[in-house]
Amino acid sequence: MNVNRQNGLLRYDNEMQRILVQNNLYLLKKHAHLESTEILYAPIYYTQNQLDFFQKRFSELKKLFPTAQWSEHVEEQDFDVALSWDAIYEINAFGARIYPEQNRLFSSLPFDLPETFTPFRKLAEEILPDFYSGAVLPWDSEVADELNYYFREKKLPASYLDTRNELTGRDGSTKFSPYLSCGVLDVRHLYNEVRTFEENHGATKSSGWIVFELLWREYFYWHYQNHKRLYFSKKGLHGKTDFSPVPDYSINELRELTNEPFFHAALSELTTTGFLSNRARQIFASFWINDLNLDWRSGARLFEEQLIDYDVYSNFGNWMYLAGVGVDPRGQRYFNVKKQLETYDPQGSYLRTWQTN
């Protein structure tokens, strides 16, 4: 048999490509358009929330390709190549023929990869394009409405670093992450619009946190590269490696750990929406961490059983991060719940919203 490469897709002779989608979703456009290439939309999902969320992408996905397949089971066949990430679970579900390209600023790096964000960071902003050239426009409908809204109705860069620690609204924080982490919008592409709104609105250092924002989704990518398994590890990147068992727990138990309010209304934002922002999964984790004393590692578990916007290396880069077994060179963060919630809620309208006794 012989086997070549046409379009970026592996290719064998007189047998049907089939391409087992799980959340690389913007590579489709990019490369499945042969005609004998067969279509399986297989993402991961343990909630409501995560299914929901990907039943939405699969229905725009049949606008563009009607032939496309959900399958929830996907039996793995000699010839299959898969749009997914590469981290361990994935690898262990599609074995090698994962596809190399990946949602990234960058397809690889020119430099020593530093074990810190602020020395990678400087780095990477050396060698960020002014414009991507080639990203892949948005064909998910909803996407493009987001974009749209976030860029050009409400102008929003000119206030993000303003209003990214929000608790609650909708415009705090650019809520793209969850397009990202199933491959629905192309990073350059988003990145993009960031620069494109720079040249009509004037770059400030509020549309530029975005990047910023970006970059550490990108450092988190590059170092899980570098240390693998490391980041399953209980004692991370520091220590004896223990991948002892993770301690697993029902929403109902951790309601009965603390009568905490912000934890409970914490998880009951979680359990609802499938979302919290950035400065709530700080706040939470550093309660699981310090004041319930709970393995990080069923925090991280937790997250990935209920975010829709789940990305392997974020939510366990960061989960290390605040339990000090990460890249902090500072150590263990411990974020005091009160003053959190004065500081970034001093209305209290994220526990009158979500309180749930």
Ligand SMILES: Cc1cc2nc3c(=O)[nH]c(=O)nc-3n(C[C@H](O)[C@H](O)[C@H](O)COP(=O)(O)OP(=O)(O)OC[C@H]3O[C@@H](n4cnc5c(N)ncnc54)[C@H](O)[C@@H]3O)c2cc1C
The other form holds:
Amino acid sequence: MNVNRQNGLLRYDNEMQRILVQNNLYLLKKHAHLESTEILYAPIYYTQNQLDFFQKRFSELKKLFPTAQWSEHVEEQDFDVALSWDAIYEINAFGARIYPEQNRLFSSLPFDLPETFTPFRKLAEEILPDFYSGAVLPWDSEVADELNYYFREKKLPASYLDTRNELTGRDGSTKFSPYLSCGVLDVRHLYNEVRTFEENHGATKSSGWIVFELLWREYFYWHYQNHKRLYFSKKGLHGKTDFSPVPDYSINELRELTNEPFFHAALSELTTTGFLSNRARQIFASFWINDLNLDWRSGARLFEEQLIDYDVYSNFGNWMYLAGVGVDPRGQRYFNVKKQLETYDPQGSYLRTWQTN
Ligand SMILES: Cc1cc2nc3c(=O)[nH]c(=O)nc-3n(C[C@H](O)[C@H](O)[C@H](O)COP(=O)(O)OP(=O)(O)OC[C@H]3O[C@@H](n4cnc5c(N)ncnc54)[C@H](O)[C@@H]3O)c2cc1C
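Next, give the form predicted in complex with this ligand, keeping in mind that what was shown is the form predicted on its own.
After this comes the whole thing, all chains and molecules, with the earlier chain placed first.
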């Protein structure tokens, strides 16, 4: 079998024989018409939350490809193509065969990447289309239901800007990141949903802010392409490269490190759900780096092992940013936990929900 790349798309000369799908369902989704394909689904996971999440994706996959099989153990040589994340951190075993097509707004970057986000955003916004034709519709019914809920039932883009920093509750932010990261939600389709919402209900700063956040996701991906391994160096983009090993902490070890109630609550939410809001991630990472004085890379590893929306670019990019070794020209960011909770959890409901004792 020969696989050719043309115009950024994968073309199959002969019938596909066997595909190994790890966490990147995006490409498969684009080529879902290949019914004769034999698919082995072998997601990379560490926790029960991640396993549950991928098992749901697998049951959706089976509706399209009834012969798809779940596998815990795979051998590279058994496959024609292996689909995973395109990052050195994960892929050594299957590197040569991984097709790097990504779930991005731009399939290649139509301008030179500015080093910082703001000029990137300006350039990107100038060329974002009104609508992406060819965006893949979701075939995962849970994703379709969530899109329906967010955009049509509750019309939540109208309030997104006011609520996105909430620490608790389903509706504060979109909650689409897990689907984006494993590729069952095409980011271009999500973008189209925002624009359609704006056509029907009016464009506001609030609805536009969802696109703003999607551009952060986009930016970290392209920024990673420029810096690659520096994303895993202790000094990040600055100073001498340092790939010294970092300790992995167990959840119990972490609980022993501090009595800070927010840290305990966030650990509890993270391990129970595999998710934290963006604000909780920021406060947690700041506490990790500035108060516990731990290596930011250990924190990034913890998130990698726990999040159901783990995305190497967004995760390491955000951790680096908060550690002051990434793209933020302002240097190390400090979030005072007490002040943050006064602002974002004035009634104490986050701590009450997730307190452990
Ligand atoms: C330390 C740290 C680690 C993170 N690790 C990840 C990760 O592994 N995977 C991941 O998808 N996001 C990560 N983020 C970004 C962000 O926290 C999540 O994308 C967001 O909380 C997911 O919830 P949502 O879908 O409701 O986001 P929304 O607020 O609804 O945003 C819409 C979408 O925009 C993107 N987005 C939003 N904020 C960011 C951001 N700061 N950086 C990049 N993209 C963003 C996401 O794709 C998100 O789904 C991290 C942030 C921090 C501070």
